[in-house]
Every structure is written in structure tokens, then in C-alpha cells.
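A single chain comes next, written as C-alpha cells; it is the form predicted on its own.
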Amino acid sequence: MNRDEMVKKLMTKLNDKRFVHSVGVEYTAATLAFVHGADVEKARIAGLLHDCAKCLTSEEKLRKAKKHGLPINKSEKANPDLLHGKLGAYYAKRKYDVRDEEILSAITYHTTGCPAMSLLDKIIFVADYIEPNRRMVKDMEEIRKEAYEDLDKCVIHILKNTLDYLNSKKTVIDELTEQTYYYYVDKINIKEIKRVKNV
């Protein structure tokens, strides 16, 4: 399927609002992926599929990833709005005939993320965030320039902040938010000691 078959088929699964939002993180990912060597088309595809499941009620989420046998842990028990990165992976495959397993993990953990992301993973966890139709949140202007400048750093960025917003909520957290969050500041804080190390 091409991206224009893709486009006409999400206008009749997404709300306007969120269509625009898919197409908002479609060029995001296309020009982190090119600052950052990644695939400049799989990241498109992937940022214009990560919410093709967001727009069905918790209920048909809950239900379609029972269906399909879809993995559901406790978190996404309590807020099945969580399921839609694994249900839009499954649907990404099945009814966007998407076959790459890179596409499929980016769609996946675009909201969570997860420990050890590959460049992809990265670049649409941070696309969604940062793509121009966002509202702007805390800290937003200076995650977008770390988006360009340092991945992994601005992954801890947007993780820090996703926390401290749903601590404050009192909202469920899915515990692979939370794995993420540890992972990666153990990463840079190893990557500082070596640099200190070698200096």
C-alpha cells in the first residue's frame, strides 16, 4: 500500500483533529530521520500510522487486543486508551499492509517507549511529542532543539516531564514508562562517567 492509499484510508478511521496530528508527526520523523541518518520513509510511514488505532473508544480497545491476543498488562487493564501503540502496530500490519518489524516496534512504543530503543523507536517517541500541531507544554521549545541535537537526551526529557504530569494526575503509569525513563538515565549517566573517564 502507498502513502496515498494509507492517507485515504486513515481519513475514514481518524477524527480531523488527529488526522492532522498523524500528518504532524509524519514530518517530524522525516526530518529527525534525516538529521539523524535514519530511513527517511520508514519513519514517515510510521509517523503517519503510530494513532491509527487511537480513535476507537477504551471499550473496542480492550476488546479488539483480546481479540487478536494482543499482550495486556495491568496498566493498560485500568487505561486501555494505553493499548493503542500495540493494537495500531497489529492493525499497521494487517489492514496497511506494513511488514517492516522496525515500523511495527516504532508504532509499538511510540507512547511508552522502551528500554533500548532502536533509532526509529526514538525518533517517533520524540516526533509525537514535538510535532508543530502540539500544544505547547512545559519545556517545550527547548525539547524541540534537543529533538536535533541529542536523542537520548531529549528522550529523558519528554519521559521526566510524561511522569511528573501523570504523578500529578494521580493517572495510572504503564511501568515500561517507568523501566524507559531508569534505562536511559543510567545510560547517559554511564556515557558521562566515561567521558569524564577519558578526559
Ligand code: DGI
The other form holds:
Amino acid sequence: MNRDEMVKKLMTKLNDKRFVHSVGVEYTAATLAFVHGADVEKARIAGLLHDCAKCLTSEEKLRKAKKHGLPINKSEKANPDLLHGKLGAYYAKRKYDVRDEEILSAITYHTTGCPAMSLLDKIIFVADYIEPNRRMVKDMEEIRKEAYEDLDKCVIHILKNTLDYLNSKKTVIDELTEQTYYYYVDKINIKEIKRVKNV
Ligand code: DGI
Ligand code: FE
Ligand code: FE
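Return one more block: the form predicted together with 2'-deoxyguanosine-5'-diphosphate, after the form predicted on its own shown previously.
Full complex below, order starting with the chain above.
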């Protein structure tokens, strides 16, 4: 499927706001790919399609995930919107003919992140948060700068603010969101220790 065909299909699946956001993520991901040396075409496709399952209702997300045999954990059962990454990757493969595992992984993990993300995973995770149509949240200017300067630092900053927000709302936090945060905090600390010790 070429981009025009993907766009045409996607427009029938998303509301206007979500479609505009998706194109925003597509182009933001492309700019991050320029800067960090990732595959620009893959970044565009993953960005464009990352929320392709977002506009289903919670009931539909659960039903479709079950129907297609996708694993559903406790927090996804409590908050089925969390399934839109996994389900989105399923649709990207089956309905948009995307066979590239790197793109499918980036779509799968775009909401929670995951430990040891690939460069493309991180680019989509970050682009989703910073694209220009997003409403301004706490630290947005700083996070946008970090995205182009230090991707790991940016991932930590986004996860920290997301976890603070979720804790304040007292909603279920997916294990993966927390694990990803601690993984990258450890990674940056180890890097700093090595730098100080000069090894
Ligand atoms: O789909 P988008 O709105 O573009 O962005 P997204 O896929 O990052 O989803 C954003 C929402 O997901 C936001 O309200 C925070 C929420 N979220 C992220 N991690 C978790 C989470 N919600 C819960 N309940 N648990 C999490 O671990
Ligand atoms: Fe999303
Ligand atoms: Fe999104």
C-alpha cells in the first residue's frame, strides 16, 4: 500500500482531530529520523498509522483484541484504551499491509514504551507526545528541545510526567510504563557513572 492509499483508509477510521494528530506524528517522526539517523520512510509510516485503532470504543478494543488472540493484561482489561497500540500494529499488518517488524514494534509500544526500545520505537514514542497539534502540557518546550538533543533523556522526561499525571488521577498504571521509566533512568545513571569514572 502506498501512502495515499493508507491515508484514504485511515481517514475512514479516525475522526478529524485524530487524523490531524496522526499526520503531525508522521512529520515530527520524520524530523526526528533526520536528526538521529533513523529510516525516514519507516518513521513516517509508523507515525501515520500509530493510532489507527484509537477511535474504536473501549468495548470494541477489548472485543477485537480477544477475537484476534492478542494477549490482554490486567491493566488493559481495566483500561482497554491501552490496547490501541497492540491492536494498531495488528491492523497495520493485516489492513495496511505493513510487514516491517520495526514499524509494527514502534506502533505496539507507542503508549507505554518498553525497556530497550529501538531507535524507531523511541522516535514514535516521543513524536506522539511532542507533535505540534498536541495541547501544551507541563515542560513541553523543554521536552521538545530534548527530543532533538538527547532522546533517552526525553523518553525519561515524558515517562516521568506521564507517571506523575497518572498517579494524580489515581488510574491504573501499566507495568510496562513503569518498567520503561526505571530502565531508562538506570541506563542514564550507568552512562553518567562511566563518564565520571572515565571508563
Ligand atoms: O493515543 P494518544 O492520545 O495520541 O497518545 P498515547 O497513545 O500515548 O495515549 C495517551 C494516554 O495514555 C494518556 O492519557 C496517558 C495514557 N497512558 C500512558 N501510559 C499509561 C496510560 N494510562 C494508563 N492507565 N496506564 C499507563 O501505564
Ligand atoms: Fe496512541
Ligand atoms: Fe497518538
